[in-house]
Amino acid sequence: MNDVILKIRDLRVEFPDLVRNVQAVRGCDLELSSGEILGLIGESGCGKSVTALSCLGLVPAPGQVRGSIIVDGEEIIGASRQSLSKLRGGKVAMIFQNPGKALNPFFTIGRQMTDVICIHRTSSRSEARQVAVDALQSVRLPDPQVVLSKYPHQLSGGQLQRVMVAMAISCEPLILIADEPTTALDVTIQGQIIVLIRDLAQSRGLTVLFITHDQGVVASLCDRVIVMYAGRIVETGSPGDLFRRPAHPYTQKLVQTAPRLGRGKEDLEAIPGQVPDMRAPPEGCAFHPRCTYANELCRKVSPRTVTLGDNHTVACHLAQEHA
C-alpha cells in the first residue's frame, strides 16, 4: 500500500453568501494509498461530503474549489468536462447515502447499469448486461436478471444500496468513495453492507474512502482514520491510535460520546457548545470555544500538524499532554 492513488493538497471549498463566504473546507491535506480503506469521520457540516464531491468535480455551483486533487497522476481541479466524465465511474466511483435519490425512477435498474457500463467499458449492450449480472451476483443479490428488469421503487432500501455498490464496481474503478452508505438502512442491513464492502475491497483490491459517523464501523473496517472538524483535519491515525489513545480534545470527546457495551445504565457524554458558523469560523483553533483545555494560544493561533508516532498526527497546541 505504498502507491499513492489520491493526493489532496490545501483543498479549500467556499460557497458565496450574501455577506460572507461559507468556508466548507479550509486547507485539507490527505493521501490515499492503493488498496487502503480510509475512514473519514466528524460531525455533520465538518466538510466530509464536500471533500468527497471535490474528488469527482461535483461541488455544486456556486461553490469555488481551490488547491490540488490528483487522482492516479491526473489533476482534477480545473480539468475539462471530458476528463471529468471519464473520471466519474471510470477511475472514481461514489456510493451515496440515499440510493433512492441517486437512481432515476423512470428507468429500470438494467437500463441504468448498462448505460454506465457502456460509457466506461464496452459499447455492446449484451456484453454490458452480462457485466451488470456479474456485478449484481458479486454483491449477493439473488436473481440478478429479475433485478435488472425492476424499477428503483420496486426494491427495498438494502437492495437499492447493493445495486449502487454493484453499479460502482462494475466499471472497475481505482477508488470507491462511500458517503455514509448505511445511514438510511436498519441495523441488520447496515452490517451486511459493511461486510460486503470489506469483502469486495479485499477480493478486488479496491481503494476505499469511507465517510461515516459510526465509530464501530470505522474500527472494524478501516486501515486508517481521519478526523475532521470545521473544514480541517485535526487528527489522523490507525483505529487503535484514535480510539485507544486519542490526542486531540475533539477526538477524545467523539470517542466518549459513543455508547459502550457492558457499562450498564450510564449517561452518555456530550460535546458542549455548537459547531461553528463557517461563514465566520473562530480565530485560532476552531475547537477552542468547546474545548476544556483551551488557552490563549489556542484562541489566537491555528495549530500546526505534528507527528506523534507512525502515521499518527494531530493538529493541537497541547498534543503531547493530551496523548
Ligand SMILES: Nc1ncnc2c1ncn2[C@@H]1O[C@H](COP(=O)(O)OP(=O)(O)OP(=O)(O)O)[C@@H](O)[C@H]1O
Second form
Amino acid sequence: MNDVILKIRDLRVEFPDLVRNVQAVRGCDLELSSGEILGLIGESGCGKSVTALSCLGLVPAPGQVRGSIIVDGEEIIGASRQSLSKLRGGKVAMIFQNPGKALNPFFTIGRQMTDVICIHRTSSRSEARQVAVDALQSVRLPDPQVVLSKYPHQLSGGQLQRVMVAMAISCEPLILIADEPTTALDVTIQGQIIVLIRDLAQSRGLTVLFITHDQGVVASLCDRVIVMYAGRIVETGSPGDLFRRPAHPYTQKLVQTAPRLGRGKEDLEAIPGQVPDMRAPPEGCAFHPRCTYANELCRKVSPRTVTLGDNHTVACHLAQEHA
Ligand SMILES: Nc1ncnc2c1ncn2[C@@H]1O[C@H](COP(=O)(O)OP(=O)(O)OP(=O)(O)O)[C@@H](O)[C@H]1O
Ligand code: SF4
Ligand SMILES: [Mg+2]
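To test you: the structure above is the form predicted alone. What is the structure of the form predicted in complex with this ligand?
Okay, now the whole complex, with that chain kicking things off.
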C-alpha cells in the first residue's frame, strides 16, 4: 500500500437533542491508503454513514463535527464552503443506497452528469458529454447516448446505480465512498456492482471506503475491514483476521451470524441485546451490557486500542485472551 490519502483523527459528531445530544461518532481514528479498499461494518446506528458524510463535510445541521479529517493533505473540518464543494465529486465522490433519491427526477441523466463534470473537469459542454459517455462505457452500460437522454425513472435500480458510479468516477476522484450501494438491489445485480467497483478500483487505482452489512461482500472485495460499535472503532484487520480470528467479542458475534453475499441487515441484528441509545451510550466499554465476558473494569473504563499483529487492532480489555 502507498501513501495515506485519508487520515481521520479523534472524529466526534454530535446531534443536539432535547435533553442529551446524540453522540453519533465518539472519537474515531482511521487511515485509508492510496489504492486500498476498506470495508466498514457494524450494526445499524453505529455511526458508519455519519463518519462517511463527515469526510465530505456533509453532516446535516445542526450536527457538530470535531476532530481532524485530512484528505490528500487538506483539512476538511472547518473548511470553507467553497473548498468543500470543490472536494465533493472532485477529490471525494460518494454513492448511496438509493441512487433514485440522489438524482433529480426532472432532469435527464445527461444534463445531471454534464453539470457535475463541468464543475470539476471542463467548462465545455461537448467535452463534458464525451467524458460522460466514456464514464458510462466504463461502468458497462450499453448505449451511453441513449442512457444520457433518459430521465431517472426510465432506468432500473441497477442501471441507476451504474449511472451513479459513472458520475462518481467521471471527475476522477481519489476516493470513492460507497454507503451500502447494493442494499436496494436484487442479488444478481448486487454481485455485478461489486465486481464493477473492484475492477474500477484496480484499473484506476481508486481508493474505496465501502460501507456494508454484508460480510460476504467485505471478504470478497476489501483489503482491510473496520468494525464500528456505538460510535467507536472496536476492531480492524484483514478480512482473514477479522472473520477467521476475530478478537473483539462484538466481532465474534457478528461473525457467528455468518451472513452471506446477498443477505442483508437482519443478520447483524440477530445479536442478542439492544443496540445502545446514543444519547446515553453505556459507560466504559459500550458493548458491556451485551458482552458475556464483561467485568467490573469493562463497566467503568473504556478500553484502549491494542495491536495484535500486522494491521490487526482491537479495543477490548481482554483482547489478548480473545485473540
Ligand atoms: N441528522 C441526524 N440527526 C440526528 N441524529 C442522527 C442524524 N443522522 C444520524 N443520527 C444518529 O447518529 C447515529 C449514527 O447514525 P448513522 O446513520 O451513522 O448509522 P449507520 O451506522 O449508518 O446505520 P445504518 O446501518 O442503519 O445505516 C444514530 O444514532 C442516528 O440516529
Ligand atoms: S472490554 Fe469487556 S465488555 Fe468490552 S468487549 Fe471486551 S470483554 Fe467485553
Ligand atoms: Mg448508514
